[in-house]
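We begin with a single chain expressed as C-alpha cells, specifically the form predicted alone.
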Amino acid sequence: MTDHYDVIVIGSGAGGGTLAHTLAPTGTRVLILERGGFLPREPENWDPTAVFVDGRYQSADTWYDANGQAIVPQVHYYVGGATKMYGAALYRLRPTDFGEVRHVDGVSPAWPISYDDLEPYYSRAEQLFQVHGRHGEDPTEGHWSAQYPWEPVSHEPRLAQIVEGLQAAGYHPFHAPCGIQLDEADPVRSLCIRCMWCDGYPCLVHAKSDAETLTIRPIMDLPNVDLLTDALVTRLETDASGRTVTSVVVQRGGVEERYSADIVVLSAGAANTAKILLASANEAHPAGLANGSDQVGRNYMFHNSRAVVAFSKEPNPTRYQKTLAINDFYGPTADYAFPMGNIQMVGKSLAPMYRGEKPLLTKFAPEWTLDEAASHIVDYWLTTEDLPLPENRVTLTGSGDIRLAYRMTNQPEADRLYHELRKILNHTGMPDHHVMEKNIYSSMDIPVAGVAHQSGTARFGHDPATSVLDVDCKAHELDNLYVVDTSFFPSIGAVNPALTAIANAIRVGEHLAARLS
C-alpha cells in the first residue's frame, strides 16, 4: 500500500463498489476505506432469530432524535454495504420520477439529469449485478436499451395463481426485477438454491447479487486496487484554500492514519456521509465541508413503506416470494389525483420474526402455533414516496454522533395504496389480511425503511445555493470530492434506490476516468 492514490472510495456498497468496479480496468490506482470487515459466512446467516431477533450483524451504532432519544439504527457495516442485507430488488426509477410530480403534502422535485441520460447506465447495471427480469411488462417503466441478462425467476404455485387472478381483474403484474446469480435452464451453473433466505439475510452461498460478490471480490486482487478493512473515516482535510481534500483520516485498531489521492469519492450511506462531512467543518468551510448551500444533511428521505401479512385458507409453501410486483398506483389513478406506489412481494415471515416483532404477545405461544400462521400468510411490502423536507436532516450531536430529524410525508398516499391492495387481496383469495407495523425488526427504533432507502442528504443540482453536488455529483465547492451513495438523490420515487445509485456510480465512474486520463 501508498499513501497517496489516483482515487479514494470512501464505502464498498452499491455506489461505492461499482464506481471502484468501473475505475479498476482502466489501472487507475484506487484506495477502497471499508469502516467493516467481511461478513462471516456461517449457519446463522440463515437463521431468522440470530438475524432478526438477536441483530448479530446489526451495527452498535447509536443515533439520536430531533429530541435527543437514543435509537438503534438497523446499519450494518462490512464489505458491500447495505447491499449485504438487501432484498435485492433492483427496480429502475419510472421516467415520471425525473421530472417535479405532485403529492398531497407538496411536491416532488425534478433532477437535474433526465431518464434518457441515465437509461444506458441502468442497462449496464442490470448485466453488472446480473437482474432476473422482463422489460414490457409494466406499463409504467421508460425504454430500455438492452433485455434484462436473465429471464425472470418464475414464480411458484401460489404466486402463480395470484398473478392470474390479479390479470383476471384488469391489473398489471409484472415480475419482480430480482439481483440473484440463478439460471433455471441449467442448475449445474445455479449458486443460487431459491431459498426464502434472500430478503434481510445476509447469502450463506455468495449467490445474492451483493456489491462484495460482484464488485469489490472480481477486483481487490489487481495491482491497481487496495481495499483497507476496519477503516473508520472520521474527517476530510482540505488545503487552507478550502477548494481540496488534502488527506481523508482514519481510525483503525485505534491508531489514527491518513490517506490522500487526487480525488476523494464519499459513498458511506446518506446519514454517514452527512455525518462526514459535517464533521469536517474548517475555517474555509465553517459550517461543514461542501456546505455554504446549507444543503448537507438537509433533505433525508426514507420510504413510507407498510408490511402487510396476507392470511388465506389456502397454504403458501413459497420459498423465494419477490417475484412479483404492481405499479397500477405508481401514479394518479382516475378516482384519486396522487401518487400511491408501488407494490411488491417481501421475504417470507417465519416464526422468529413475530416473537422479534411481538415479544409480549407471542411469548407463550408454541412454536407450531406460530409455523402454522406463517405456512398460510403471503408477504406483501407497500413503498409510497417520502417528501425532501428541508427540516428532515442529519447533524451532529456535541459528542459527534448522528442526530435524525424526521417527520412523515404523504402518509394519506400510503394510506390510499392499502385500501387499494386491501380491493386486490379480493381477487386473490386473501380477504382477510392483517397489517403488521413497519418494524420487523426488535432492535430497531427507527423503521426499517428510514435506514434501509436512506437518501437525500447531498443532493445533486445546477444551482450551488440550492444543492451541494453538480450534475456529475462532484462538490460544488470543492475540486477533487465526489459523492455516490444515494445522498444525491433530490427525490427518491417509490421503488428501491439501489440500481439508481449502482446506474449513477458506472456514470460518475466513466467520467472520473475521463478526468484522470
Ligand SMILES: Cc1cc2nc3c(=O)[nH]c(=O)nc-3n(C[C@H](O)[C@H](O)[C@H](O)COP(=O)(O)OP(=O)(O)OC[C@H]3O[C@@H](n4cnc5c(N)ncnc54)[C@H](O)[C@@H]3O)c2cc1C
Second form
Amino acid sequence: MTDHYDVIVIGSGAGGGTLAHTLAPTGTRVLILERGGFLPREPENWDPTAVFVDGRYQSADTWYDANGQAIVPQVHYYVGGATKMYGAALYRLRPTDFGEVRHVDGVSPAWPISYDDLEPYYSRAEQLFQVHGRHGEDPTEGHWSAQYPWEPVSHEPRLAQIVEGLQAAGYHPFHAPCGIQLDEADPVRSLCIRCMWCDGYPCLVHAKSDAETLTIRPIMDLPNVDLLTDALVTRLETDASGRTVTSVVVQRGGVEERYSADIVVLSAGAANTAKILLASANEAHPAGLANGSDQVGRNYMFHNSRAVVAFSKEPNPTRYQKTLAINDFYGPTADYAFPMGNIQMVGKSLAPMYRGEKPLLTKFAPEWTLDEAASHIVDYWLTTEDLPLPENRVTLTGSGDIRLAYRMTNQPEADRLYHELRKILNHTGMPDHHVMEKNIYSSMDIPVAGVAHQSGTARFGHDPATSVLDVDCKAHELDNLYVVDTSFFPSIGAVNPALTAIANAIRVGEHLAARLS
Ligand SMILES: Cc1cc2nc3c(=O)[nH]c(=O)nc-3n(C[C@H](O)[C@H](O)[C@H](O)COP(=O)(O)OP(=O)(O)OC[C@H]3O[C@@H](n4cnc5c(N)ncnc54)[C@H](O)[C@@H]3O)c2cc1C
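In place of the form predicted alone, the structure of the form predicted together with this ligand is requested.
What follows is the entire complex, opening with the chain shown before.
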C-alpha cells in the first residue's frame, strides 16, 4: 500500500462506489476511504425489531437543527453507504426534470446537462445495478437506448388486483424499476425470495442491488485498488494557491493519517460532503473549500414525502410489494396547474415497525392485533419535489458538527397528491380504507427522507457564482477535486435519487479515465 494514488475516492456508496468501479478496470491506482466497515451478515438483518425498534444498523451520529436542537439522523455508515438499507427503487429522472419546472412555491432550476446527455449512462447504470423493469409503460419517461436488463418483477396477486382496478379506472400503472440480483447459480443469492425485507433492511443473502455487492466487492481485490474501512476523512488540505488538494486527512484507529492523489473525489453523501468542504477552510478558501460562491451546503433537498398505509378488509399477503408505481400526477393535470409527483409502493409493513414507530400508542397492544392489522395493509409512498432554497443548508456548529436548516416547500402539491391517492384507493377495491401517515423506516426527529434522499449541497452548473461544481462535477475553484454523491443535484425531481447518482458517477468516471490517460 502506498500513500500516493492516481485517485482517492471518499465514500463507498452509490456515487463513490460506482466511480471507483468505473475507474478500476482502467488500471488507475485507486484508494477508497470509507468511514464505516462492512455491514455484518447475520439473522438480525431481517429482523424488524432489530432494524426498526433497536435501530441496529443506524450509525451513531448527532446533527443539530437550525435551533441548535440535537437530531439523530438516519445514517448508515457502511461499505455501500445508504444503499445497504435503501429500497433499490431505481428510477430515472424524467426529461422534464432537467428543465425549469414551475411549482406552487417557486421554480425548480434547470440542470446544466439534458436528459439526452445522461441517457446513455442511465442505461449503463441499469445494467450495472441489474434493474428489473419495462421501459415504455410509463408515459412520463424519456427515451431509452437499452431495455432494462431484466424483465420486471411480477406483481403478486393482491398487487395484480390493484393494477387491474387502476387500469379500469383509466390510470397508467407501470412496473416499478427494482434492483435485485436474482442469481440462480449463486448458492446464497438464489435464496432470494423477493421478500418484505428489501426496503429499509440490509439484504442477508446479498441479493439487493447495492453498492457494496455490485461496485466495491468486484474490485476490492484488484492490485490497483485499495480500500480502507473505518477511515473517517476530516478535511482536505491544499497547496498555497488553493488550486490543488494535496492531502486527504483521515482519522483511523485514533490516529491521524494523510493520503494524496492526483485527483480527489468526494462522495460522502450530501451532508457529509458539505461538512468536509466547510471544515477544510484555509487561507485560500476562507469560507470553506470550493466555496467562493457561498453555495457549499446550501440548496439542501430531500423530497416532500409521505408514507401512507391503507387498511382494507381484504388481506394483503404480498411479500415483495414494490412492484407498482404511478406517474399520472408527475406533471400538471387538466384540473391542477402544478406537478404533484410520484406514487409508488414501499416495503410491506410488519407489526414491529409500529412498535418502533409509535412506542407509546402500541405499548399495550397484544402482538396478534398488530399482526392482524399489518396483514391487511397496503403501503404507499408519495413523493413531491421540494425546492432547493438557499436557506435550506448545512453549516457547521462551533464544534464542527452538522447543523441542518430546512423549510419544506410545495406542501399544497403534496396534499393534492395525497388527495389523488385517496381517490385511487376508492378505485382499487379499498372503498373502506383507512388512511394513516407513517414514517416507515424508523422514528426520527426530522422526517425520514430528510436524510435518506439528501442532495443538492454542492450543485453543478455553468456559472461559478451560483454553483460549486462545473459540468464535469469538478470544483470550479480547484483543479483536482470532484464530487459525485447526490450533492451535485441542482434539483431533485420527484423520483428516488440513487440511479441518477450512479449514472452520473459513471459519466464522471469516464471523464476522469480520459483525463488520466
Ligand atoms: C432507508 C433508505 C431507503 C432508500 N430507498 C431508496 C430507493 O428505494 N431508491 C433510491 O433511489 N434511493 C433510495 N434511498 C436513497 C439512496 O440510498 C441515496 O440517494 C444514495 O445512496 C446516495 O448516494 P451517495 O453516494 O450520495 O451517498 P451514500 O450512498 O450514503 O454514500 C456515502 C458514503 O460516504 C461515507 N462517508 C460519509 N462521511 C464520510 C467521511 N467523513 N469519511 C469517509 N467516508 C464517509 C458513508 O459511510 C457512505 O458509505 C434510500 C435511502 C435510505 C436511507
